[in-house]
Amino acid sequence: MSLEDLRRQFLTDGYCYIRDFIRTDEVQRICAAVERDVWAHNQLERPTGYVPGFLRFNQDFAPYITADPLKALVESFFGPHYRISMVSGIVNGAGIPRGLIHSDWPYNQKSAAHIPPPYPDAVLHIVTMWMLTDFTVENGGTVVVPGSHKKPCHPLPGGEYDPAEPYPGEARLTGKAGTIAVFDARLWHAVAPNVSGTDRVAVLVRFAPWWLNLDTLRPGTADHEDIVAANDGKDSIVPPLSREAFEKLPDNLKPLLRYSVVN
């Protein structure tokens, strides 16, 4: 698809797809290791699979972040001055139930650091999940919801819609190793039950204009600690790289992460 055509989709539907983004003979090779070290790093008890700050760990995916035709992509929102705001390696198990339908940071609600509805209308965080593994519908490739970046919320408990149903018209995010889902950080989505009995594994890279304040997500910085941690708040967190894991980084890619590296 050219950039007009996916910028189209984005905007229409609230998300987009990158077919064939990572060489065939390159996406075994990254989904090996990128669910070792999920699995060798969780955050969280199986059957999901959850680490943040996932460069860290592991950078078998990293040359391709600065890639077209996602660069280009990403800029034509942002500019050429954007930044990453979160890298998570993510392994949805065989077993996993669904989860509630939700948007992501800063939309979520639930969130200490958030924007407050109704949400304006304006791409303000990208999404994008990297499918290291076909996702179908039976593995549990992403609930989405089409056109709900264009809501004023996501949907809440005790609200007009129940976030723990289906909703009417909802879709799911599904193809081939190597293809990246791209979304709007508004659509409504949630994670889908997985009843392949086989592993789902994806990384997400999310990305940021450079005058959003991420400074929330960080720990240590006066803006978390007023705003999430004073509040007791459940933000994602987003630990910091190392000097040493960011100085492996693709040259390229190093001014995305650079306000993220502790000395």
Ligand SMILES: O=C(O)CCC(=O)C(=O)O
Second form
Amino acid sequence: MSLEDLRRQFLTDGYCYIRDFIRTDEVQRICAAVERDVWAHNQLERPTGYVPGFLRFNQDFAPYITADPLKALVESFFGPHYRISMVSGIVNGAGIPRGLIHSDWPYNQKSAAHIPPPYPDAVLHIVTMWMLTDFTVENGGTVVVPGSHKKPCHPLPGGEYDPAEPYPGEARLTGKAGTIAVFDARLWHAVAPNVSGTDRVAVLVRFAPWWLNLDTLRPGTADHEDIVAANDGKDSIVPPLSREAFEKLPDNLKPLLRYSVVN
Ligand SMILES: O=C(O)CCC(=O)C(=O)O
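Let me have the form predicted together with the ligand next, following on from the form predicted on its own.
Every component of the complex follows; first up is the chain already shown.
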């Protein structure tokens, strides 16, 4: 798919796929290493495996983060000075139930720091789901609602649509291991039940323009104190990268993460 086609699909549906992004002869090794490191550092309870700041523990997939056409696609929206806002390792283990439909940070209204509705009609934050196992309907390929990135807000409890219920016209992110799905953070999506009997393994890499304030995600900053902690707020937290972990990253990835290093 050309960059133009990727952009067109992203802008129309709220998401697009980059197929065969990770080389077939590497994806199994990366998958095994990611699954091992998610379970080793998991912050939640099985069957959910979730590790924020995942580059602290695993960098096997790191060389791909700056590869085209992903880089070209992100740059086409944000220009050359974009950043990586979050990198999470995730395993949706066999038996995981369906989750609530939501938009991602900074649109998720459950986060203490969020953009209030109606959402601006602009691409402000990009989410990429890296499929390290095949994603299928059975193993919980993510629920997405095509076109929902144009809506003013995601469903809220007690509102017009119950976020726990399937939404008419919803679809799934599916693809072969090595595919990545790229979506607008406004896109309505949800964890899908994994009824396959085997784990679904992925990494989520999110991209932000330089001008989007990421400090609410970073304990120790004034904005995290004022907006999140002071309100006893729930929010995503992105642990900083140590200097040692940062130095191991590929050189062309370092500029995207320099802002998050602690000495
Ligand atoms: O794991 C998935 O399929 C979806 C994850 C998700 O909804 C999220 O991280 O916001």
